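Starting off, we have a lone chain in the form predicted on its own, written out as structure tokens.
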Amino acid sequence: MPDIMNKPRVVIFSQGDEVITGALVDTNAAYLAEQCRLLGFDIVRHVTVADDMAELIQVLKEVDAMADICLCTGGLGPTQDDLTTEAFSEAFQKTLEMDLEALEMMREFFAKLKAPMADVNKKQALLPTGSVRIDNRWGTAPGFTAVGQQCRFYFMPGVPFEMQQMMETFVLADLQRQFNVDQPQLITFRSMGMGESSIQQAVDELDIASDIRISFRAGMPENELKLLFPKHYSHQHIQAYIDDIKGALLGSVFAVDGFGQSVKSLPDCVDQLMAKNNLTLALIESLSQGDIARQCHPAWLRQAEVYPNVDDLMVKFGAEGKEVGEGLAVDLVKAHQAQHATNCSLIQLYERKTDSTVAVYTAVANHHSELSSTKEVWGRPLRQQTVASALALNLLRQLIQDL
């Protein structure tokens, strides 16, 4: 086993004409990406290359001379512009030779799909000799992995369904035992309402050690503090650093992702408080025309309507003539409450201030409670209805956490 010192550097490298021109975005990628950060590799490049077989051969020798991994996608197919398997024996020297047992696994899958198996699927079962082969149980394209002259590769589909599971099944596996990296422990704060320009203000003011990698990721109503600690940290240390750093935040905070416990997002938060509480929701939505409920998860969402046109609503609750503001919400959250068999009730408002800007009024109730904010959004409508629907959410969240 290699005794890396310091990290791997890691290649990430995509191949296909349809993804050099955009005709598809590369989401391997990504995922890949992510994958390695958690393994605490570092990745130096990312390289994308077209059929051609000249192009691959001079790529493949460059990433070669530059990294310990290279994590390939694509160019695995039964095609003429399948060419990596190719390349890779032509720029390391590699014969191809037929791998009989990865041919039967083609000729299995294709008898459970009920469909002959082509000649030219033959092709897809010749690895290079030396190759360890990567198993594939979800499409034709066995992958595999073998060294250059230095760098240890992993060929895998562009398929990403089958790309990932090639990943979770043997090359994060393979990937923790040819390489000797502690992994880091990735903790990410999931904030609403506080600039990423706050938060980094905040984190500086904070005394947090130099071998601690902070990023951020700023979204849109979301944003990510991303904080990787190395393995000698130890859980009460990190504990220490999550408090202060909630603190510092000032309430913003609506998850901890990572540190026994996993939320992706502000939906899925709100999903699984939901769900361990054993609530339902009915909701009437306004401005964010329908966006709340799509984001909600049907065994939870007992009912949702939504009224684009405010007066709608407000003649639907005998409410002609009223003020529209945030105590009009509250009170037709309570009316609305106590009228369905429902945990909580959510009901937003909008009243329109300029031609870019509204103020949205929101209110959620359950038995007991109810709480509302008033909120003035700016923007396109996308925006005003993406930022509208995460208030509502957030408030939501709120509630549930004061249950």
Second form
Protein chains: 2
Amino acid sequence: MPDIMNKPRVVIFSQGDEVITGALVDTNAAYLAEQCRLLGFDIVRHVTVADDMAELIQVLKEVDAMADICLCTGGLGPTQDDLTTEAFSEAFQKTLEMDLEALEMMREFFAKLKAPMADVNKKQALLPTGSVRIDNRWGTAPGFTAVGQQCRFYFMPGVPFEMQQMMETFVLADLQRQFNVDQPQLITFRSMGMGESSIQQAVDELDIASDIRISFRAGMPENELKLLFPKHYSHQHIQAYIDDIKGALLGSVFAVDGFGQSVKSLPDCVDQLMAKNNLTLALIESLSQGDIARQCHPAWLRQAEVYPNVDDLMVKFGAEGKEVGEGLAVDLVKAHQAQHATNCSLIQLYERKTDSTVAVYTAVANHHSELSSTKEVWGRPLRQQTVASALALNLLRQLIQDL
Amino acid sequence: MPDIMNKPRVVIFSQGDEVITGALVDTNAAYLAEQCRLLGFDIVRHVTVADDMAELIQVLKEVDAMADICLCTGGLGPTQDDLTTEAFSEAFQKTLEMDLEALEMMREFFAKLKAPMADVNKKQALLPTGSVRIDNRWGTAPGFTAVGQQCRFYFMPGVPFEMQQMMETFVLADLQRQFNVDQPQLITFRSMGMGESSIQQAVDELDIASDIRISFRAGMPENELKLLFPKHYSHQHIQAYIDDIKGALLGSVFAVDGFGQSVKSLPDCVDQLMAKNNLTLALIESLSQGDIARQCHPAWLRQAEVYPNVDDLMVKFGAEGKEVGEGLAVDLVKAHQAQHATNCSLIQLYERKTDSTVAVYTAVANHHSELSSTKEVWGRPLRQQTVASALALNLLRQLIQDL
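Mind sharing the form predicted in complex with another copy of the chain? What's above is the form predicted on its own.
Now the full complex is given, and it begins with the chain already shown.
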């Protein structure tokens, strides 16, 4: 596989006491790794160290010897704990120079905040000779890119928002300019109702070329299947794969992201359909306790009622003594829909089966038809809430998808 | 600082393609680092590599040379990608032996699942000579602990739940046995309504001894201030610090965790108070759209109504044409409380001020009194939801805390 040998090797380097001590989960590393994977690069290592000069210098040298690219976050702040620039300068004998443009941008940033710029901030405008500044219009610390002995380093702040803005406005384009790799195309299949191992098995049975990278992300209860196509694949060829995979996944795919469509999640999918069809919704939740409502857009969710205890719900809707089940859910949603001015209604009932299992009955209706489902849900309360609200959103999607 | 020199040096080592490519955020590393910090150890590095034999062997040797302890997750599964045990065996010339007890436990685990055990699983019972098995009663892969050249390694599965169970049932106790360090005491102040920089400034002005480690975690909108006291601090001494800090934080502290009390979050605090006082709640949400309801315990939340659009709420409660504000929130919550059998009622109204700012009016009442607040909230819709529901829970807490 000669093309793999030519892929740039990337190290993701995170710094700072908050990450090393576990006070913060390092979400930057996953974001940066994913971006590099989408560019077709190979990520060989993630490293995190504390704010310690000797450790920083040692790691910078190690990384320089092992990788072509290093994406580095953290340690660019104004305090004495922020040592990155100095460590880079020491590790590779680059002197530091005051970047007057950077200083001016920082002054403007503080002026906009109507805050005085402290003297300690000036240090943030010191950059190594030969480096290229990466402007930060979202915070104070400018970043920079520079080559050590042989590896190209990109230094960015640890604040996720600032880092992501700098990636999108400078680093991603610069990486493509500096490292001439054909960017692959990512297609994401979003599915519900089919387990991860069944998806894996169904995909294994398809004849997928070995240069297409396949990965899964098991959500709860959404599952993602991702295919990364090398650049030489034609539009038709990719379309054929999409059709095959949708068939193999037996109708569980609710959206395909990245091929002319952008659908980021099940709530996003429902939101697009509700908006396109100009619909409104009234909602009655029980087990999910408001978790459906908070995922709806206020433009089309008119009203939600939440009854954590199904008995209270039965009393409210005059159904005392009736048997809880899918049939009752359908009866109630039809009655509710008949009385309401919204285009759609949804109701959720549930019954406790064991300490950790409940049966969830969901029904949705519009003025023409209704759909309903029964599903056993296990696990901790929070998991049950999450699954129950996804079941509801998915049923609503099925009702409106074909409008 | 001689005691710091004696602290064991820890490396956190995560393995696997899902973490290295960014498909998964590595939450294990933060969990393990936090546990080690609470034991009084020093975390010097986090490293992540892909499932690659040469890389694994190299990293194991590097870690062995640099650390006293390595906590390692991932790579213990049955497939050909799972290389950890073999890599350890190669790196330090330890032969692998079939652990018959481990094999028997795996057979029992599969029998309980009523699933056949595949031949590939047998490999998971192969452990290096001289290692001590770490039982896994929550999955198939047993873990193990063994010394390389000089560093003690603990190998655990990458599934967070299995890893955490093994930490709690074996690893933490073993670490304390093997590494005789005086365990410090962690006190966490949970606060709302005071910004991170104000907290930092207030704490700076107190005279806190330099051997107490201070850290912050800025939540949204909860903030945590943590103090890690070395073992030699007496109960009285710690209590005096707690009193000082609560005073300095001007009433923003709603709970102190770790000193005879366990309060994990604002919803947990409210839950404990509602249960202790045997109260029930009826709820009317607008901006937060169900986000309050889902954080309440079903034992005491009787009913919630959600109106994303305040106009719909006004119609429902016969308040059309009235001015939206804190006063109206108080009137509505008092009327609502008078008509309902619950012990407490809460209502939330809001008004859009600019594209990204809303004013949130919250009022709570019981049969004796009421409390209300007005707060401007900015940011993206999800942030506004989160802040609005925290404001509501905090007001409810204030109402019931003194019962």
